[in-house]
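First, one chain by itself in structure tokens, the form predicted on its own.
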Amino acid sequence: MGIINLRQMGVDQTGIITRVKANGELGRRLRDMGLIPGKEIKVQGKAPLYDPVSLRIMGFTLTLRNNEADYIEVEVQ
């Protein structure tokens, strides 16, 4: 289907990370949540005005605001 921003994906949607576009202190922490290319992720929920976002990745729970979602490029399956 092509790659798009983590944000656009849709409720139980999945897809691969290919690419983590923060750089600095944000970037070191999306990686050490795991948020890494290669990874796959699934779109669990989103709240009632769409932040933040729910995710399951490697087995767990994760949750990002909106603009953290925004530097995580996803090939979506």
Second form
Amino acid sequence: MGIINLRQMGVDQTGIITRVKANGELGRRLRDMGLIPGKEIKVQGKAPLYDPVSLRIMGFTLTLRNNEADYIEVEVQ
Amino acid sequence: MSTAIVLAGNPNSGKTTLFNELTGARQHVGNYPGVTVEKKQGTCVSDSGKFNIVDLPGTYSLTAYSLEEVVARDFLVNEKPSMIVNIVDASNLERNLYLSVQFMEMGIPVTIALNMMDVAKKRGIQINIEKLSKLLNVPIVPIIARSGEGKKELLQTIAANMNGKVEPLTISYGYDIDTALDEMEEIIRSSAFLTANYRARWTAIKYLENDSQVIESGKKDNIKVALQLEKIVEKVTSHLLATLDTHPEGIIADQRYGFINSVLKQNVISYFYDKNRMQLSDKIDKVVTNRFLGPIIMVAILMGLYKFTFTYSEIPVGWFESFFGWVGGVADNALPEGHLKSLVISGIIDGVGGVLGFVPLIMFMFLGIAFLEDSGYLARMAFMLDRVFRMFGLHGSSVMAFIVSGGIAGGCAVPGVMATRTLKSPKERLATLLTVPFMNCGAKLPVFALLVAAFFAENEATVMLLITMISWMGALLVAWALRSTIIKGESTPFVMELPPYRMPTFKGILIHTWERTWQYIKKAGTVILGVSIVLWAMMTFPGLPETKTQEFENQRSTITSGVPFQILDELEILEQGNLKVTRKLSAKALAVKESLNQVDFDEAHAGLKNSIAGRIGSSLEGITKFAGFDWRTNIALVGGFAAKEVVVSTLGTAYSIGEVVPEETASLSDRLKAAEGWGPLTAFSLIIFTIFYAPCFVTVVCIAKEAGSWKWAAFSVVFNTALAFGLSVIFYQVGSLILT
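Pass me the form predicted in complex with its partner chain as well; I've looked at the form predicted on its own already.
Below is the whole assembly, all chains and molecules, this chain first.
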């Protein structure tokens, strides 16, 4: 239901990336790893201190810090 | 025509495994010029011919994001290899092809080695290789690098396609970008802008991707054309921002993935299971990175690694020690008394022995770390600890280096500094390798043990714990301070892959371990031998003047003059090294022997005081007294630069009780307790100084190698010593005020 921030997603929740707001180095890195609009992601888990998060995209697992996840908007069901 | 081919691909795609499989032992490791990124080269002899293979660093892209990517790209551009063997993980095809597409855009012949066909099959992924090959217009060979399957076919394909002409891949990036690209390509071609190195369209793409490296070299090549191109980029950018709210680089990445998607959708790939189905790795992760179990398992694994490294390496370390003890003994008997003998034994044999003594430690440590790294667990550790370490400007992966260096007391900073190689972010890595020497390595322990036994005997355990806590806090705070001042900068993004758990290959781990060990022996060995000789000279020269030596001689004669000759005979036999006799020394002889020994110790003490190190120690007394140290402590600390446990043995000489074995410090403890100027305050001040001051020179040499410059090594010596001194002075002065 609607578009939320990746940080707000719970474990095991899935969604589709709608927007990546980061530019420069971080933006490049995110895109290189496949975090681009249209891709489906699933939050796989969170570290013991709830940061970073791990997510599943295109069949592999990726980690992101919360402040990096803030740049990514996701449409969830 | 070169036969050089490069092996390139994503990290964790099995690239190193394939490289080992192809080259076996015929490989060597160096560095790319000017950077600390490793360059592996090797030769492969096969039925299809002999190939020189360069293993490019693993990268996800060629956007010049990390040092690895810059290195990989420079190599492709400057060396123009005749073939890129692009290893692609079949179980992770989509993301892996993102890099392949970029290779194809460069116009260098590419052969894809489609690895992990077995894993892909297990996950229910089926790939139509023929079709994929046709659509991408590159040869594709399925392989399983771990077992060597498909190796022969791969080599045949490489040989057959090596110097063929290839048409660079052209992807459509949408109307706006394509139009700009065409326009830019025309300008670049007509003015031969950067065309010596890059294809015109590739340069244009990089300009649109806002690639600082290409833009910089463009400015140098032809500023007029560069400005012209930048203007076009500006125009497209503002247009795209206005219409689509995105930058050209975003669209380029989208379209690359779009291109890959459109290829894969043509029945190239089919899934028998759900793409996001729980795999074994995910199930392991549910436990291993669990909020409660995760940290417990991590501590257990770290303790295990620690035990493994330091317990099992003890045995070979013992062999090395006995061997060098034996060599020293041989030299002792073979050489005449004098400076040469002292140089050979104390300078060369002890120095080389000291260096080689670390070898088993390094081997075991890297065996352990290689296992954790190759299995995928290291990435999970970084994942779990990142939050904590990030507060201090470090990275989750820093933990390994801290633990190995003595985060749990008793490690060693040498392998610790070398362990920072697993860190991929340059700033965090530098901050880590500059602060790990604050940990309590095994060589500092005898110093602490001595002082604690002498002055804090009632609270031994508490004080030792306090020492550990001080070093951790100090290290993290200094890291934080460094990261907010001289190594300032945004933290590197933690966008990191958690690779699936894999059983490491035996061959891979052995090669990895041997590489590290050999590098250490080769690089550190030469420098360390030199420094060890210098330190020996500092503590030996200029020696005592004639008159002084004569004085000690006279003292000896005074002692022996009144003694009956039977007793002198007894001592004579003892001199010749007949140990059995020692036990039978008569009480009188023993007394004489002891007085004689005392003269020897006094002479050694006087010699040390007169040596260069002694003079430095004495001249510094004026300053160091603020921290509570007299000249004796100063000399011991100078000696501690050779190796921290030397502090103990040098204190022994300085207090004229002969050489003290670091393991048996009882007599020295008593001596210190009785000595003037010593008390709990002085002792703790010295403990603080020992924690923080300059790392031993073996570590310093390693810092220079790992940081890539002697500047940082010098920094660690000067800064650490200044910090240690500052802290000791504050402690001592404040302590004195409170106590009086």
